[in-house]
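Below, in C-alpha cells: the form predicted alone, a single chain.
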Amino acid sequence: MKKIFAFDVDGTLTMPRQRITPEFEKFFADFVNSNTVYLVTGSDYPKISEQLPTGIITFCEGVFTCSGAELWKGNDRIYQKSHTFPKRLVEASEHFIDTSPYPLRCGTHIEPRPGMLNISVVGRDATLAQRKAYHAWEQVAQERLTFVSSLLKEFPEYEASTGGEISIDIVPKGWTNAVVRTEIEKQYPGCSITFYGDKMGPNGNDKPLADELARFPQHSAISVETFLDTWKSLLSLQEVLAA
C-alpha cells in the first residue's frame, strides 16, 4: 500500500506566517525527497513560497492551497475553483471587523482567495508580536468562534473555520480541504494518507480533512501544536521504519 504524507503549513511545519527554521528545513527536505508528500493549506501559493524554500515545494507531489480550491505541482497550477461571495456576506464580515473591540488594525482585513474569503480583525500585515497579542486576547474573547457561529446560522450555504492565530476562512459549503482525500486517491488508488495539522479541534481549518480521513481505516490524522511536535513524530516514524 502506497503511503502518502500530507502536511498543513502554519503551526505544523512553521510558526504562523514565518519561514521554516534552518534546522527543520534540512530535516524536512530530506523527508520530502524520500517520501510522497503533499502540502495542504488555507493560504495562497505566494504565501507558501515565503515560508518554504523552492526545493521543498518542488519536490512535493502537490500543494493544495486555499483549502483545496487550488492544486499546484511545482510552479504549475493544476486546477483552480472560483466563487463570488454575496455582497451581504461581505458586509457582515466588514461589520464584524468594524465592531470588534480589539483596538489594533494592521493592513488587509478581508482577502478574497480562489474559492475562499479570509478575514482578520487585526489584519494580514500584523507583525509576529502583534499576531501573538491578538491571539492571546482572542483566546479569552472568543470573537472568532462567536462570529463563525452566527455566520453559519445566517448563511447556511457556507462553511467557516478559524485559520491560524488571527483569521477566519469562509468557503461555499463542501469546498473544504476534505477534497484532498479524493484528489490524492485519484493519483494513488488504494493508498494510505497520514495528515499532520495543528487546527483539528472544533471549527479548526484542519478539521474537515481530519474528519474525512477518519472515515477510512487506512488513513490517519495526527494533531500537533507546533512544528516541533511534527518533527518529533517524523523522527519516531523513521526510527520505527529503520528497526
Ligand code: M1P
Contents of the next structure:
Amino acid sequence: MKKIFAFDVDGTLTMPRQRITPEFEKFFADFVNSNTVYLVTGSDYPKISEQLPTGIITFCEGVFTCSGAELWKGNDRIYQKSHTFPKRLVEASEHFIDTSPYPLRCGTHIEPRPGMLNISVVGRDATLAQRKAYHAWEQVAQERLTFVSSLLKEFPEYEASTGGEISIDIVPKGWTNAVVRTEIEKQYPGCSITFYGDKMGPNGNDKPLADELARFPQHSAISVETFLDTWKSLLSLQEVLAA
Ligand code: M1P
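Write the structure block of the form predicted together with the ligand for the protein whose form predicted alone appears above.
Whole complex next, starting from this chain.
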C-alpha cells in the first residue's frame, strides 16, 4: 500500500508564521526527497513560500492551501475554488473587529483568500511580538470562540475555525481541508495517508481532515504540539522502517 504523508505547516513544521529552522529544514528536505509528501495549510501560497524553501515546496507532491480551496504543484496551480461572502457576514466580522476590547489594531483585519475569509482583531500586519501579545490575551479572553459560535448561529451555511494564533478562518460549509483525502486518493487510489497537525482539537483547522481520515482504518492523524514533536515522530518512524 502506497504510504502518503501530509503535513500542516504553522505549528507542525514551523513555529506559527515563522521560517522552518535550519536544522529541521535539513532533516525535512531529506524526508520529502525520499517520501511522497503533501502540505495542507489554511494559509495562502505566498505565506508558505516565506516559511519553507523552494527546494522543499517543489519536491512535495502537492501543496493544498487556503484549507484545500487551492492545490499547487511546484509553481503551478492545479485548481482553485472561489466564493463571494455575503455582505452581512463581512459586516458582522467588521463589527467584531471594531468592538473587540483588545486595544491594538495593526492593519489587514479582513483578508479574502480563495474560498475563505481570514479575520483578525490585531491584524495580519502585527509583528511577532504583537502577535504573541494578542495570542496570550486571547487565550484568556477567548473572544474568537465567542464570535465563532455567534457567527455560526447567524450563518449556519458557513464553518469557522480558530486555526492559528490571532485569526479566524471562515469557509462555506463543507469547504474544509477534509477534501484533501479524496484529492490525494484520486492521485493514489488505495493509498494510506498519515497526517500531522497541531490543531486537531475543537475548532482547530486540522480537525476536519483528522476527522475525515479517522473514518478509514488505513489512514491516520498524528497530533503534535510543535515541529519538535513532528521531528521526533518522523525519526522514530525511520528507526522502525530501518529495523
Ligand atoms: O495555518 C494555520 C493558520 O495560520 C494563520 O493563522 P494565524 O495568523 O491566526 O496564526 C492563518 O494563515 C490562518 O488562516 C491559518 O489557518
